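In the block that follows, a single chain appears as structure tokens, in the form predicted alone.
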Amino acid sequence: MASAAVAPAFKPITGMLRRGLILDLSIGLGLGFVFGNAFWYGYHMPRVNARDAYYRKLEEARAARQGN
């Protein structure tokens, strides 16, 4: 029994579809850093440091009642 060469399923990417799937992953990743940065410097840091410093003015009160 001879074994013959097997054909692919599908077809290699190549030419015009490697250049846009090439472009659509560089444009998705380049989005989703810029949103991910936005979002990170835009709204998470912001709330941190507004709840680190709720908490050290809690602290600092407490502190002064205690008289330390």
Contents of the next structure:
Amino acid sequence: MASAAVAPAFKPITGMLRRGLILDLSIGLGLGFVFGNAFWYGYHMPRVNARDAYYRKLEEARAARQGN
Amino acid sequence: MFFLINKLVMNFDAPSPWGIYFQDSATPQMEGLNELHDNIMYYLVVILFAVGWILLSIVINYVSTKSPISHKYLNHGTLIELIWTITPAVILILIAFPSFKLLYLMDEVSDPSMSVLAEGHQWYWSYQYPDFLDSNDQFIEFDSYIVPESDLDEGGLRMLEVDNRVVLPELTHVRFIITAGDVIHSFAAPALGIKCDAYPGRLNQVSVFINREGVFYGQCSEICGILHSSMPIVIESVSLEKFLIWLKEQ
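Having displayed the form predicted alone, please output the structure of the form predicted together with the partner chain.
Up next: the whole complex, starting with the chain shown before.
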């Protein structure tokens, strides 16, 4: 004898995984980009600028030596 | 923190104690390597934090005491498995392209103005300048041995100084031809971005264009025997005028 489907007493809890995944990815990638940018602008760029300034100075000194 | 790291990392043309970053570059190749490293490092930091956070979140949220039946529903997911397989593959391909580009650029030997032959021996390097003759009409050549600690001058670098340095002019395309007389060695100078294996009976070549004057230290980079650590490489880059004076003295 087939029994009729019984409606659940409360709405099933669905979509938690997807919501959690989106939240976790957002936080993880957000943190990643924050620290990645900190590395880039806090470490890489100052080194590149210092290097460029050094070679600029060197070029000026070379030009001055050659009397240009 | 970054200020501290800047102060701690190596900023010389030789290794420094506890150095964790590259030496200051002195050739276009090394500039390229630095740039590639920092570019990749940016994405590695992003990946590190993304993966780290998700791992932490999973450990906290799906611990058996908190979610006793999580295994019942979370044991398979085709979509997520596709995502975490394809995404790293795409990232690896994106890293591989600039890496190969740089590799092939570094492999080019662009019309050298002079060549230097470097030959590795157990346990010293010998050098020959085949473009120049000395006062006896012989090629300029010399051996380069480590200076032992007991004979170091004040300020000399332990295990890195040699009795005869390779002297090269700055802003000149130089080709190193590298070989070995006995076993496999490796000719390396980090600040110049060169590392090339030295094989007996085979000639390898690398090209350098040194941007500035300086003294660049390297070491044999292939285990070659008991005194492998005692055959350093010192390359001194000088102005063309000073190089000509040095040549005259040979």
